[in-house]
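One chain is shown next in structure tokens, namely the form predicted alone.
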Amino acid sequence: MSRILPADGVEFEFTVPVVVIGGGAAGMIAALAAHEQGAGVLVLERDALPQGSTALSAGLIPAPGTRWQRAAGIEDSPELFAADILGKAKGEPDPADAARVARAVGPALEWLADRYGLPVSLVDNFTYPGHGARRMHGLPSRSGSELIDRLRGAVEAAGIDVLCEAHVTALYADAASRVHGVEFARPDGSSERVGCSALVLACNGYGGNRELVGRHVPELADALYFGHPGNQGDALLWGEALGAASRHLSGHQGHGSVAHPAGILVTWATITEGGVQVNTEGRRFSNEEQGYSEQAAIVLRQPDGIAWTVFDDRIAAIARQFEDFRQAEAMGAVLTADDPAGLARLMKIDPDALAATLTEVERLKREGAADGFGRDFAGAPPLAAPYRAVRVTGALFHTQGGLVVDDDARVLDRQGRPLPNLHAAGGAACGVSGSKASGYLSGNGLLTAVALGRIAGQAAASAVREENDR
């Protein structure tokens, strides 16, 4: 439960200059900034082992820049993306949040490789929609179970305390919302106070909370969540309550193409790469290419709620450099077979539709054309023998939306007043995506999570030795 209790007389236990909720990507960074900063940090984590939304995403982070497109031949920069982040969103977010994170989030990429050792490359075989250049960067895996792993590795490194099965249930805040600290539960039931000069909320946003989803996200209320469970909106909670400013409650990113019943995530590249999604009467059913985050919704409002993704073997060579996709593979989730018929077959539906919506993608490949969906298949490269498919469903991944923050990564009031000593990151700030699906592009969560994770640690530590000076 998510409480904000008076901190009038309150005795901590003990008391840290800067306490951080969540173990995931934000938190994580915004814990190795505050400490190299020089303030003592200390990070709360609900679960056994900090994971967060970061380990069951693919670990990719568009930055733009970067010292691996320039070794790529690739030209980027900030204002390309954040260009490519408002066309996606349809301008909707603040043009300065976005040119925020655009030229943030290179630094700290680089600043996590060259101090903390990690091993970051280029996504450089293909590119993800709605980005006008090659920007995607990930660790050799291309997981989120290796990005966090690595994180988590940092911090134990630099001896910053993380403190697990601490599920923080309350904030301890004066009249003027400054927050004195916080409460949380053991598993035992006991619970401990600990006090703080600065909090930084990085628990991610609100897509395990049934009730909040189906609130702001209606579309979306009985989805797959392929999200952290963890993720129950105590941020946004505790934010509003102490009279902090939100946004776009309603913005989210989904996925189209997560395996079913396996429930791994398959990446966008089996699209991206040539690739059509047919539903169960072997007949395509929208423009697939707009992006995986809308066609979640689109996935769902097909018969059973579930659709095939449909490539080839040189598609699939592509996606085994996503450690989930060879998962998929090893599970038996990717179907092959020698021409359309035999696909069908083994997926269960009529061979005659597959095959003629296949070869009307193919005349439409061949003559550089679009079809009836807007699609343009201009340049794709055509499918050949051996084919393949995938059982997917559509999924809600997290939520976008959330407290308003400046350039420090301050929570601002409904005033746009910065509160005393409260930062956001990760999905417990409003993100860049707007307050619709078709906002979100690939890679923005992670992308508030790196540049906003970096900021918010380094401007907790700077308040809290300002603080200390006074």
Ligand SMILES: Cc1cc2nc3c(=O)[nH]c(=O)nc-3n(C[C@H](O)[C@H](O)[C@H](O)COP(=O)(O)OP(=O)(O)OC[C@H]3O[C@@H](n4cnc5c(N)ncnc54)[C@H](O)[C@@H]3O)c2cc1C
Second form
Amino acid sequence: MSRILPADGVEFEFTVPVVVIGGGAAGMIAALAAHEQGAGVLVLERDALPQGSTALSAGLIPAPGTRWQRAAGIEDSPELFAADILGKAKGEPDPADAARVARAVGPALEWLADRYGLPVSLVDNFTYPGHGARRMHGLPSRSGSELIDRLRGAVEAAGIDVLCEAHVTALYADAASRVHGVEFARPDGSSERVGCSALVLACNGYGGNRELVGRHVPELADALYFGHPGNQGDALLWGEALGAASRHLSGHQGHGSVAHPAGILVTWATITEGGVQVNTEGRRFSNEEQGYSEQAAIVLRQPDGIAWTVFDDRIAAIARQFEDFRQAEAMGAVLTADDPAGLARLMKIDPDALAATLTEVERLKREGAADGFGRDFAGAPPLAAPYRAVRVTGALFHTQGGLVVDDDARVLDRQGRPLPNLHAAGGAACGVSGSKASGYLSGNGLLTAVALGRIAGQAAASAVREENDR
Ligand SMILES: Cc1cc2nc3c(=O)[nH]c(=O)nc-3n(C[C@H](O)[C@H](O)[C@H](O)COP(=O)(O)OP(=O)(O)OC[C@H]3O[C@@H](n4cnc5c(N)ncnc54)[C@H](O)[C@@H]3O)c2cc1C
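Shown: the form predicted alone; wanted: the form predicted together with this ligand:
And the full complex, kicking off with our chain again.
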């Protein structure tokens, strides 16, 4: 339920300068940034523990020109990163949107490390598709649950109030679309109202809302949704009702490598390091290297919507840095055999077909040639025994369309003017992936959560200051 109610004559139980809806990465970072600027902040989170999709993610954040890159001798810049973002999305996103987040994310990561002690490090042993430099950063476990736990710890240590089990159901706004406060439901069925001077929407996209997914992302209408179920599109619905512009609503991040039925993400390093995907007939069916996001719909078009990701021991060692992969191994989702025929038997597929597929892949690697799908195997190391395979399916991770924002993460109306006091960050805002799954560059999700989260928090705090000074 996401309503806009008239603010006229409404009495609020209490008032806080900056209210943030949503306690994922975007909300926590916005809260830290606003608090640091001296504003009183309240985070409202519908769950009993703030986690969001952030906790489900690998927690990997792309950032250019960081000190961690410099220490590893990697040259990179916001301009190169923005060019990669636009290249992946075929020029669809507004270049100003790409430049904004590419510029902001590196300093935001260093700020989180320096000021709040997040032990950030660079993923320096593989390159994600579409990234022209090794610029993915993460925490030691390479898991989003560590990211959200550490952000929550920082928010708590800063003394910022986070009210959990506070499901915001309505915004109170006036005729000029100024938000005066919000209403939230409590687990006992009661509801409360809090007034605010500025509101940050950090309640992500609409991946958890079947109806909105069916309308905007029909190719994944029946796909497994792998994100946080509480992300019901409230930001989009509220924003649109207030006259906000929205863009690229069909854009999304899918993933073509979710272990099935284990339901665990299998890192795409299994592919970029030289692995391949075959269907249940033992045949390859795509250029896997285009990216994991578009691969979701491609895998779902295979018999039974299933594929096998096939790789080897060397690649498994790289993948093991990820908590998810270790979990998949612990659950027995990663099969191992000394030769392709043995692997095929475990996979219960035709051994001759798998052997023929892998022989062809090895020939392409030896010759440094491209296949009929356009995948270039030049420089890819051969697969060697023992071989590994995981049964996977395609899933929707999160939506990338959303509310259009400006350089201060202020939500814009359909004429391009900022709404009076509304900001959006993370999945609530339009991302930088364009309108297609193939436009998603790895890390675009947390990119807007971290970069816009900080911008939104700072801007909301300064808007409050300006209002107080008037
Ligand atoms: C499996 C998986 C892996 C991923 N891996 C990566 C990765 O490695 N790198 C990357 O960049 N991105 C990744 N992503 C995407 C990334 O997780 C998201 O883009 C990012 O976490 C969005 O952050 P957020 O703060 O906007 O939303 P969230 O973290 O989802 O937080 C939104 C919060 O808002 C709350 N909320 C919603 N509605 C309301 C309401 N009405 N009232 C109160 N609270 C509300 C929700 O409960 C939730 O806690 C991944 C996603 C998935 C699903």
